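Single chain ahead, by itself, as structure tokens, in the form predicted on its own.
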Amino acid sequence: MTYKFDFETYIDRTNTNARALEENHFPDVVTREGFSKIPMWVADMSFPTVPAAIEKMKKRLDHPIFGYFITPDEYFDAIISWQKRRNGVDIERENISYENGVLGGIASIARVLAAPGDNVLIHAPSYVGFINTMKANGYNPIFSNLYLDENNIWRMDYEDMDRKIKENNINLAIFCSPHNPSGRVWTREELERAYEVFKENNVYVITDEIWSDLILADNVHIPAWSINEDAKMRTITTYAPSKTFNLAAFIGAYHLVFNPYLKARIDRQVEKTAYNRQNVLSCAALIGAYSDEGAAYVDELREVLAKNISYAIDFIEKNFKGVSLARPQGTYVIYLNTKEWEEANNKSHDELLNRAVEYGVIWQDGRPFMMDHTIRVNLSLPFAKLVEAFDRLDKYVFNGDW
């Protein structure tokens, strides 16, 4: 298939300070001579961003003064239009607040909704950023485990959620939708059941919906706050264009709050840090990304990601005996369980991880996401490079002679 945007060229990121390529993610492992590094760990893409975002920034750079600036109406209008276009929801300007980043926003919001030392409910497997941010800010994560049903689909355990909340006196939950690293896109019925638990226990919810544009196949993202009026009043939702358009380096997120009392308190908390100031170029990038061209880019990107994920899953199921995973419904990551392979081949998890890195496949240890024998793999790279990576995993790792 021919695409308007370039998702096929593999762009060399050497000497660009790209964390995905240049951070020493496995400090004790040396990649063998003759094998280039293929970054498949940290969640940014090996695709160029949408040209409209670059053009908006270039236009702003034509003016040579970069003093203090006021966020323009165009920024808020772009977010309102994007949420209507992509999620079918209506928001107002007064619902939107800027944040330097999703994790920083979650930390600031948590200070309003819970006291340091409080317990916070998080699903496991869990995005490692939630865990580290909560711990670093003095909170104690309490995990409610997701489980795989008979159809190999990740599910929430509502009874466990209720029990953990009651036993640990929890009044704040961090909720990921779509879920990272499982890739689940929660249905309306699942959201309604989760929010019944939150309502019964008077739990406020911070939802991270940064992956909400990257939905696969016929799945549909439903903003958690939109399911009913009670959810709207107890939810603060964080978004950013960074995952969708590969703009993480520009630093810029936003959150939506519909409860006026909570919004006033959160805005005051954010103001007190005196750090949460928007970058003029990240503002321009969002406006360019949340455009007609940006919408077309996302539509094509979703097709590319679906192709990559289908190829990877088919390859794993055919060639990697003892490796299992659930098919993601969103995001561009897969979460492998390698326990059976490790036991059958008498290899430790660290030996498996390191072996791939020796041959240039830089993936991510899944254990910090709160599940043993797991690996998170980022599939957002040109198809030819994806094929090369899985050929290496086949020849040198899962079916190779060690």
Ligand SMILES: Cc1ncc(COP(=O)(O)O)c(C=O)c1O
Contents of the next structure:
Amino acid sequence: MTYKFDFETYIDRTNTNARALEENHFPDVVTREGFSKIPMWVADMSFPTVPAAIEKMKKRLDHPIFGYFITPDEYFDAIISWQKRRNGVDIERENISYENGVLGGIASIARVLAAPGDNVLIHAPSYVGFINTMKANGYNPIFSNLYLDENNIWRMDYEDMDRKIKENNINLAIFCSPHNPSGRVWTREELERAYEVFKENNVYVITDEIWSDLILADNVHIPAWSINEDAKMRTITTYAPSKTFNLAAFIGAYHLVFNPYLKARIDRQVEKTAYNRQNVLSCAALIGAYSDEGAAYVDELREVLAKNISYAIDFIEKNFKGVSLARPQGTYVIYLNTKEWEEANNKSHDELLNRAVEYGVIWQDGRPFMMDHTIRVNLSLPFAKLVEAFDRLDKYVFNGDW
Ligand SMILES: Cc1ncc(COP(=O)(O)O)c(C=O)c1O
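Structure of the form predicted in complex with the ligand (previous: the form predicted on its own):
Then the entire complex follows, led off by the chain already shown.
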């Protein structure tokens, strides 16, 4: 199949200061001569961004003065129409606030909703950024485990959430939708049940929907705030174009809040740092990305990701005995459980992790996401590169002689 956008050429990021290649989480391992490093960990993509984002930034660079600037109406209009187009919801300009990144936003918002020392509910497995940001800001994460049901689908345990909230006097939850690293796209019913628990216990919720554009197959993303009026009043939702369009290096996110009191409190809190200032290029990039061309790019990207994920899952099921996973419904990451393989092959988790890195497959230890014997693998690569990576995993790692 030919795509309008180039999702097939592998663009080497060597010497571009890409974290995906330069940040080394495996200091004891040297990648062997003759094996290029294939970036399959940090959540950015080996795909070029949408051309419309670059064009908007180039156009801004044509004007040589870069003094203080005001966020233009076009920025807010682009978000309003993107939310309508992708999520089918109506929002207004006053609901939108700029943030320097989702994690920075979560840290500022948490300051309004909880005091240092407070417990905060997070599902496990969890995006490691939530755990680190909460701890670094003096909060104590309390984990409610997701579990795999009889159909191998990750589920929330509402009773456990309720109990943990009550036992630990919790008034703030961080909720990830779609969920990283499980890839779950929560259904309306699941959101409603989770929010019943939040309502019953007076819990405010920071819902991170940064992955909401990357929904696979016929799954549907439902903004959690939109499920009912109570949810709307107790939720602050974070978004960004960075995952969707591979724009993380520009920084820039935003949140939506509909509760006027929370909005006022959060705006006051955020102002205090004097740090939350938008970059003119990041603003231009969002305007370019949240466009007709951006929508066409995302639609193609979702097909590319769906194909990659299906390939990886089929390959694993066929060839990697003792490795299991649940099929993601969104995102571009898979979360492998390698316990059985490790036991059957008498290898430790570290040995397994290191072995792939030795052969250039730079994947990510899943343990910091709060589950043992796990590995997170980023599949947002041109298909041919993905095939190469899985061939290496087959030949040298899971079925290699070592
Ligand atoms: C769920 C989730 N939230 C937030 C982020 C990071 O967002 P930002 O770079 O805007 O802080 C990531 C990055 O992987 C993520 O997966």
